[in-house]
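Encoded as structure tokens, the following chain is the form predicted on its own, with no partner shown.
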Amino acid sequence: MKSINLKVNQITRVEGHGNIVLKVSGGKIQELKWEVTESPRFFEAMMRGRYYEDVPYLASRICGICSIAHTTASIQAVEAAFGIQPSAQTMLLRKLLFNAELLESHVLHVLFLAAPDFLGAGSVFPLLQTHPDIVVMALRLKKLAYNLAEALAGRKTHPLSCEVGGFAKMPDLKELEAIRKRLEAALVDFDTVVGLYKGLRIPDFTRETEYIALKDAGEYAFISGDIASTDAGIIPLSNYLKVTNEFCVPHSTAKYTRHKRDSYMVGALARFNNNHKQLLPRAQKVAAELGLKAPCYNPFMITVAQLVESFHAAEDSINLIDQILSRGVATEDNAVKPKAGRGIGAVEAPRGILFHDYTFDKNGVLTNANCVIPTNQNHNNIQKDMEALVPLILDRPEDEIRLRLEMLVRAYDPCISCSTH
């Protein structure tokens, strides 16, 4: 009759501070919690009273990893409030910029944060000795994603050029052409990552839940579409509050969410389960090679879904650059006429669906804001996954239980600080 008193203070290889608590007495679970201990952040309050031009630049500071996602969602919310329809050129550039962020973030998680667990290392640093080529390749891929974002927005973290209505500066086409060649080479690098992950043992654990993501009839959705649920079908973006249903729990400074079940998942696996048929051919092939089939109910496969999405984003970026090079770029008039109104923006940040909801007065000053963060939406699902997983592994050594729970949390690639709103 096992007794365990396990507490992981500030789990490593995730963004922010979170704890795992497990107490077992006489073979029975007495306490099991995923604790978020970050101090609350007040970005919505800081946005209020700001002129619309300032809001996206402030919103980008919510996250240093997902700055482009927050900027894009923020701009979309402003445009929706003012009735602005971005041009075809702007949409091409935004999609390409978004791919840059997705690639950088997924490489960070797949190779720097998650891979050490599967390779028996405590961090990426031992891999410099055992897998030096993989580490160098990961750095090369991250640099490519950063350079693509820099070409489009001035910088990856807290982008400068994207603004309400379009872009303040057009990219250099020769620079994009050079990056296109590097993206072709990146597909070969990602093939190497697939070979690595084929040899790794992904934990066999399943728990069916609700999967929520954006869905667009025309493409694998990242910055457009309605809300899609594997339980409820298509839901208008205007009803996002009826989907998220945020609530507080005593052990977390981040709110929880739930919809049709007691929890739901957002992120790469949720996107795959909702939109897998819209992946580009190479990504679909990789999914089949890695045994990722929809519906997939194993949260440890989130990392595999991220790798599949990396192929899609790289291939899509090549296609987008070809379109941009073919049509050229022209400076556009991004003049904005503010008016009173409410607008909702939604994008698929690397970690899942992100909502920005703004209300403006007639002068274009923000009077109300609400941001619902992807990891905020995943916390409840992490808790429910832990509750289902622990009884299955309770007979194992305590160190193995600890590692498996850490791996589960890391699989979600949480951005914990950003979730405490």
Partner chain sequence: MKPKVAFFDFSGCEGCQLDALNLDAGDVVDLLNAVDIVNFREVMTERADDYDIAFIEGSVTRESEIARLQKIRSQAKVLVALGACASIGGVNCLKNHLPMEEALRIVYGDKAGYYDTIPARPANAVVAVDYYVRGCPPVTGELVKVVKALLLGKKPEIPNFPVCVECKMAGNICVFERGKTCLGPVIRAGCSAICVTSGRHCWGCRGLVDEPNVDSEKDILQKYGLTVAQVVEKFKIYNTYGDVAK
Given for the second form:
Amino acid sequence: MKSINLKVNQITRVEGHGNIVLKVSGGKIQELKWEVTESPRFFEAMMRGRYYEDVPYLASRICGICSIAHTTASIQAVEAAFGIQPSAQTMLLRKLLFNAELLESHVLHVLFLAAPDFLGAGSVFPLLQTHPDIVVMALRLKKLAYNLAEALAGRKTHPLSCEVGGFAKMPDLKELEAIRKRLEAALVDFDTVVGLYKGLRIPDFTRETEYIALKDAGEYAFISGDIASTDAGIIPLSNYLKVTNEFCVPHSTAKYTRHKRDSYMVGALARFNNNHKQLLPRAQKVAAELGLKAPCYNPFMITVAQLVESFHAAEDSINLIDQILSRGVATEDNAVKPKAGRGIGAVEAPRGILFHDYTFDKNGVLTNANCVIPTNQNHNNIQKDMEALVPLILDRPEDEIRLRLEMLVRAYDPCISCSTH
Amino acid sequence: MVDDEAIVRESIKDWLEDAGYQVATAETGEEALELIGKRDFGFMILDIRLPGKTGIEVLKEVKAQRPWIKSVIVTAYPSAETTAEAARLGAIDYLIKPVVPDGLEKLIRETIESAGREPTVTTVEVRPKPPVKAPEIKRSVVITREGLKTLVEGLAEDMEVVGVKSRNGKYDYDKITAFAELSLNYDVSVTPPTRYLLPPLETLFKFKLGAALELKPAADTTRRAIIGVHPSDIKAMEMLDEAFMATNPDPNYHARRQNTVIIGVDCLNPSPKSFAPSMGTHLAETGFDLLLTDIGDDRYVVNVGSAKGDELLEKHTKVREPTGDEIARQKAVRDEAFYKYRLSLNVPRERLPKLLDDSYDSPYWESRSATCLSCGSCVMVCPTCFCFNVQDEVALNLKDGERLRHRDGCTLIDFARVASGENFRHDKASRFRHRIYRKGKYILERYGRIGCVGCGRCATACLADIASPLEAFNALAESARIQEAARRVISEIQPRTELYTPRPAELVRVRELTAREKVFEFRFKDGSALGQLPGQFVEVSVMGVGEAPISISTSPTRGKSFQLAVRNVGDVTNALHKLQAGAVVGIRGPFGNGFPIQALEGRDVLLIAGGIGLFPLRSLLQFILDRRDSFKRVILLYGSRSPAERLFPEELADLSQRRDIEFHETVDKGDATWQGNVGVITTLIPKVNIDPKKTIAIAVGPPIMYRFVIGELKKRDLADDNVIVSLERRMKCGVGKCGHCQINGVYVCQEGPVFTLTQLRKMREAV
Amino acid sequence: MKPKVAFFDFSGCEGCQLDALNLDAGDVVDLLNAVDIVNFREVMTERADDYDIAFIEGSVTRESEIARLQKIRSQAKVLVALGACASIGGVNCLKNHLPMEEALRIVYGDKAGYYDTIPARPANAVVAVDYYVRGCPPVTGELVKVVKALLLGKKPEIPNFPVCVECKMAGNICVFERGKTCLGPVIRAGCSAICVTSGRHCWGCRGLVDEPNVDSEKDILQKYGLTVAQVVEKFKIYNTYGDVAK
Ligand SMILES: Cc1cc2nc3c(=O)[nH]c(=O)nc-3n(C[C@H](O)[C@H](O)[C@H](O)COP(=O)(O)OP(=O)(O)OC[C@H]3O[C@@H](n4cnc5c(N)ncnc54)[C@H](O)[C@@H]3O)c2cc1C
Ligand code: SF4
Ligand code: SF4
Ligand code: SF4
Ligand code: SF4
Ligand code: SF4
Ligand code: FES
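Taking the form predicted on its own as the starting point, write out the structure of the form predicted together with its partner chain.
In what comes next, the whole complex appears, and the chain from above leads the way.
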């Protein structure tokens, strides 16, 4: 009978620190754990006492990959608390900025972090020799996303121009026009990626769970809407705590969550399962080509859902730029009057639904903060997936089990330091 | 006197001997060079057309071997090329045959006098004015707003057009794509238009690393019109022209300047912080191609300032003659504007230098600078500030690189810090004072133009609210009269394209001296000689790392290669230390004045070297030993920290054997092997016997040494004129531009590094 | 021999490391020609304990991280602090204003006992640091600049003048003129004043210059309408680890 003592210490090609522990003796699973060892930084404690203006700036530092998502959720929470309604221009710019990050993050995952697994490499660096076109293209796409974010917010990691009330600096329309051209070209690049993914064998594994995402009647939701669950339907944003139900486990510095079942999933696949009808036409078509059909219960398909969303984001960005170009941009007065109150901001970060919930005193000083991060909502689901997966592959060699488990974790594209914050 | 025509040769010889000069003659260049190799001359008269070696070739060799010899060339057939070539090789003038004795004698007398005269440090030698052809054209026309629009649109087709635009309630220069974007009625631009002549960051030249050093100049030749320049900024540009084009013409600046059209506009609504009238800069008569005055009703009076301005009007638009009424109107709006200025200087601006002279020790500097943030905002927004820093930037392939210059400024903490850590202006007060002195005194004295045009930008930019020179001047107000510095007009000049690009030199040999010092022998790739004077220095480049000033350690009498001895203290010096024979470095120079050799001749010479002060002194010592007969007693005192740190020990051993030199040595701390003197270098001075009437002392060593050595020499009654030192300062450009080496009004790289104590006493920051 | 380069992350957002990857393809090739990247958990599976240059990202916030950093120091020839967290402690030090138990309680409530933490500190509070790549995050390409400098054998050029210098070079209108406030006059430049250029102000992510006139800056902030508490708040965001935020 088989014995396994497997520990993946600090799994690589994910953001943050996590371990996989599997102990099997006599063919029986003794221990199977997804451990999150990331050092917590105590953002909720650090935010207390901060002036509202610095809160989104600080929130951004929760995560280096999805800093735009955190900044946006944070700004929207402050605006909700102060009763500020952002202008139509601001919403257009915010969505476009949001797309930039989604594109960058998905490209990073689909092509740099996940692809080496499928192409049998340890990292993207050797691919420079074996698949130079793919790497050059990936860098090109990343650069495009960076440039789009730079045009709108000064930089991609920890964006600057977006502030409470609106944008502190208007983008240069000529620059946007040039980026629009590059987005068109990016759609062609993405087609190449589709070709690549079509040839890959995505592990066949399914486990149905609850899928939670933002939902907006008007569009495939990213920065607006209420909470949608495949188990429970629409839940108003104000009730988010009833959905997340955070709890602590000793082996994880990130909190866990659960709703209707033992665990739930957020992220690209959860969004797809809830909102696939609202995807733009190109994305719909690519989903069909790649065999992604709602509802999909295979977590390994998250990467595919991300690729589908990349099409959506590129196409949507082109539309947004067209709107911005046709209406022009004008500097707005973003003056803000703080007032006492609570506000919740929710967005769909690349890895799933993200909540920032703040309370301010009358001077605009933060008195209480709660942030629920996509990956901390997924940790429990990763654990449950592992528990379902391991028995199916227990007969395989240890190395294969290890790789399969790592691939499962990577499929979730976990953002661990973010989840611990 | 070198001429192949006996009659000319002999007659000039006779004239000059009658006038009291010693004259030797030579028939050919070869003969002349041989003579010069044996004896020293102060002056050479040289025919250009000679059998064998031509006059130009002779000049070249003389320049390399005896750069201090003044030459005049004589020719029957003057051509622009040969005279220019001769001037480049250091000939001070040319005479056309037949030569008249009076003219020649006068020329020699003046040259010798000016060489013998002690250069007074705080006054600037103003070169004779070139033929004044300042405003090429002076006429006024009238243009309508519509006509102006046509002009701007026309210009935009030919060149880049920048102008003043409104931005967030302020105004600034930017590219103009449509006439409507221009704001011609503005108070002050956030950044000065001088940034188009001297950008915050620019490439001086590009290079490729490798065995054969490839250098490529990188001047910006974009044709550009700047529209809306206020008279005060026009005056600032004229000041920059003076700094960057009058001496050591700067190729990058020159390229921009030549390609720039300046269309000024009278400032009718001055900023409340401006005090232009007090600085005499609210109106401009020169320095522009066109100058507009808005006289209302969509009409402008245009003053045409150059032929180029005229051409542009002709080419792009229609103008008409002004009516008498319109001319009167121009005067009226200018007068009206004049009365809008809020601030004024309480002393005549001619008195500023004297006022500052008398205020060096004022408590004002200390107290007013207490809140200074050393943030540099004042210098970064100033149209007349131009100091810079230089850095190498290399691409990731570690091959392609460029040498960049970027703005720097004297209020920043590290501006005067050198590698050893010493900061020559370490406190806020001295930096603050230095800036105000530049604005009111140093620049005026050096360039004959005021260093502050009263735009008020610094006053707006300074958060501590202390930067306005006006405030400082008024606070220091005192009276005295000085002459208004002479004005110069820049005429046609050629930029020195090689000003910043070094010449490739090959490392022939390296030798380790001590753990920290090595001596390097270099030879120019093109076979030419360096042509140094003892005491001069070069800028050595290790491409990709940077450039550092290093004294030349060998005498010009020792052949074409030259040695640099270098202590490893930082980036460049460290990179040098890693080089092997065969490596190629870049050399610029020689720079600086060097030791006053003529003044030493026939005198007792006392050389005092502390530590690596021996490096520059070694070249002088070699020079003296090679022409030992020209000097009387030669005494060398040398001090090192420990026996292990003694430099050139074999050469020292040699010296101690020689009978024609008195050599004394000491170390600060002895060890078991050391039998000689122990103690600091000053302890050697009482040991030698000095005749104060006959002796000239030259000391080179660390800053701390000077104070004590000078004290000791004064005890022996040496006159201030006969005590000479060489100063170290931070240096970047070596050509009197970047500002780093400045001590009060003196640029050490130009007037120094060698100074007499008399000069030093006038430079308060020096010791 | 190509120098071996390793990246290590401590407590931080990992933005610094990810931004380091934001290069053009040509630059990636050139970089890999010049150095061997032997450790970069974020993007590669292989790892090695043999390296010459170690980049440290994040601050130290747990006992276990102290030993880990010391071990890296003992193996690396050159240790470079990457980003604000590693260079000056960064935003993480905001929690140092609270007792650690309080911070644990605010975040984990009654389960605080599961976890441990110590006051956050920069790398140089634990080991000797050779060079700093400052900023939160550092500007794109800054890390490459350091690598190039090390390869060329010179000290990486780190400005010791305030952000205002670059802000003026960029032609910005000072935020004080727009009625807002800024830490630029006392913060080390190197970022081209990107925050002001992007419409905001300087928060101080690159740390103080060598001889900052903090008193004067505090006076100026008050002159422009900030209360004493707000002035302290300004310095707190990044510059808590020194003691200016008092
Ligand atoms: C006229 C003159 C002659 C000199 N002669 C010699 C010599 O013969 N042998 C010798 O070993 N040293 C000499 N020095 C000192 C030498 O120039 C510095 O040690 C050297 O510039 C240090 O440069 P670095 O790049 O190694 O150091 P870094 O600290 O990396 O210096 C950076 C830059 O700052 C400037 N800088 C720093 N220190 C000085 C300084 N002391 N003087 C001028 N610029 C400085 C240079 O531009 C240098 O490139 C001389 C200095 C001067 C002014
Ligand atoms: S004088 Fe003012 S602007 Fe100049 S460095 Fe000092 S504080 Fe800055
Ligand atoms: S010193 Fe100040 S007032 Fe004078 S020219 Fe410079 S910026 Fe203008
Ligand atoms: S310095 Fe800033 S960008 Fe870097 S890890 Fe820390 S928080 Fe993230
Ligand atoms: S905005 Fe900030 S950095 Fe820029 S000049 Fe003003 S104080 Fe300095
Ligand atoms: S402006 Fe200030 S906060 Fe912004 S990057 Fe520069 S140093 Fe950091
Ligand atoms: S002015 Fe540049 S070194 Fe003297």
